[in-house]
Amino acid sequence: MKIPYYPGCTLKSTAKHFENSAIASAKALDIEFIELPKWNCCGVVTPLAEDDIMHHVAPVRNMIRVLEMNKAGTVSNEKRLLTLCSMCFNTLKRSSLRVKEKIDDLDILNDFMYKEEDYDGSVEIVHFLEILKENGFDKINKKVKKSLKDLKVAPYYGCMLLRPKDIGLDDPERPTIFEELLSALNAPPVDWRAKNKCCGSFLTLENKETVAKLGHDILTNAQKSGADMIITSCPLCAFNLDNRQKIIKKIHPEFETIPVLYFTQLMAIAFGLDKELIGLDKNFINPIPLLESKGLL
């Protein structure tokens, strides 16, 4: 399978280990990411004002690139655009649905981007998790070389994968797709209360203490539920739950740190891929001692 791939900004910088582990894990499953040419930032958040059309320009421009890839033969009749970052997924999908539902808005955007090929609303935004499920979790299980049976993993969804309901890839209250993936990797998924609780998002820029409080609640709930580590697919959630543990420790000296990994890093570990591709040295809370204690490294 060859599929157009939108990396977004963070996966080319602080979350490079997310991208590397995802591309390598996908390759092991015979899925090839074909990166969009000339992609641009999605805008990170979708406009909330109903009459704000211009903030849909950036997402739609990336969808035009998919049409160009099909026309050039880079991909063959593949109108899906794959994302890894939860926030990019949410932003792109909202714009995609907006222009499909409101043709007048699409006409305005096409008129504004008069130097671009007209967008026809045909591109579907998908997350890597959806592609994995479609491809078959049984195929993932067959690729497992290192059993994760002794590793208790808490899947963290956060907000952007699940809300609003018409955008989310799973039930916003009772999601299961992460649990299905973990089961395929032979990792016992932890059932916990805070898996879809907000981490504080961009409050981390101006109110670190509030984010630290939210993070403390989420992380301690995972620990009390028996988790050895947490996985996520959102770079901002990863920052708030991983890097912000330094602040949490200052506020709560009794707090014990817990590793936070991207789900693709865990896939790469289970598949026995090269350590350089997994990028564990890029995680703030070092997961290596835990993984070594479980015989996974």
Contents of the next structure:
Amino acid sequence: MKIPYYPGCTLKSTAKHFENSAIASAKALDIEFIELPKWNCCGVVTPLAEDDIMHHVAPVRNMIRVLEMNKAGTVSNEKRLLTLCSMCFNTLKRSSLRVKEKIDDLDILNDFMYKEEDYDGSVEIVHFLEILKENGFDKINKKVKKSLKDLKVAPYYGCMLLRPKDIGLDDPERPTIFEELLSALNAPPVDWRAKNKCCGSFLTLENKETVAKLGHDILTNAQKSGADMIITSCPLCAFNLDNRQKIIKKIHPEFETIPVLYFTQLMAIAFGLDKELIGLDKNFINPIPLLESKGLL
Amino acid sequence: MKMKENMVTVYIMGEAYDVPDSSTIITAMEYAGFQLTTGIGCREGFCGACATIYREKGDYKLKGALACQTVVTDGMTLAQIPFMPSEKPIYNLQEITADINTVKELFPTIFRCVSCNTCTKACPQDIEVMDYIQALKKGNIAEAADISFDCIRCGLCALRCPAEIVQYNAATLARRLYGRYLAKKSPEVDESIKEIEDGKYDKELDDLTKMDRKTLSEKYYSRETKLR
Ligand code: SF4
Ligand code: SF4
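Can you now output the form predicted together with the partner chain? The one shown was the form predicted alone.
So here's everything in the complex, that chain up top.
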């Protein structure tokens, strides 16, 4: 299966290990990501104001690229655009739905574009998790070479995969998609309260302490629930939960650090893929001792 | 007898002037009596000093151009942008790294880009300006340097940008970083530098500086053919 793929800026810089491990795990499942030949930033946050049309230019232009790919034959009749970063997923999906509902806005946007062809509202934004589910978790299970049965993993959803309800890819209160994936990897999912609690998001720029407080709540809840590690699909959540452990440790000296991985890194570990592609040296809290102690490296 | 030239009317900062239809914007302005002391440079499309904005009759588009490279059309209305105020961070190239962190630190404004592509539309060099800004956002210095290679720093992109980004300064940073850290080292450069230091070209340079304008000009225009 070939599917148009939107990486987003972070996956090309600080979260390169997310992209690498995702592409490699997908390949193991015969899913090929075809990166948009040209793409721009997703816009990062969806403007909610009724009269803000400008900020939909960026998402819509990326959707036009999907039409162009279909026309050029790079993919065949595949108008779904795959995302990995939860934030990109949320931003692009919100815009895709808004311009579908508000045809007048779409007309203005099309008029504004330059050499691009008109957008017709036909692109559907999907997350890799949805494609994995559609492809069948049983197929994932068949690819597992290293069983994660001794690893207790707390799946962290955050906000962007789940909220608002019509954007979310699962039940916003009781999501299960990560748990299904973990079960397919033979990893016992940890059930915990803070899995869809906000990590503080962009507050991390202006108010590190608040983010550290939120992070401390989330991480200690995972630990109390028995988790050895946390997985996520959002580079911003990853930053707040992983890199911010430095400040958390400063504020709470008794705090014990806990590794935070992208879910695709965990897949790549279970599939026994190349170390280079998993990129465990890029995670802030070193997960290698834990993984070694479980015989996974 | 010289053929009578066809005249067109152009509006320079709102005033109508009749000028020959073969004029560039620069020569049209001079024909109209303007004495250009700024907003003019090489007259060859290289220096980027003569940025101009204009509209053509019957077209809503506000276009950007180099005045020395653009021929006037009837009904054109124009104004020169002889100088573009811009923010310019100071950095020591030896002390920075060729990655996203440098971009974030020196040009935080590029993260305000809304991907409207207005800069690309404005660029007289047909550079995909938005694409090099996007490349920088991804930390891809080499790509930004490559896309922006023909930038002449005319300032038109920055003038039109709704996010008030100074694209060309960011592009200059990318090309400097590329040259300093990423470009493949070529031994020829070191050899050439040594030759220069050893005075191999001193005499030639001396001769050039003593040449009269006409000989120099002839030499200049025949240089490409001689090189190949
Ligand atoms: S990129 Fe900007 S400064 Fe450079 S040539 Fe184009 S418009 Fe002028
Ligand atoms: S004009 Fe400014 S905001 Fe628009 S694409 Fe160019 S850099 Fe981005």
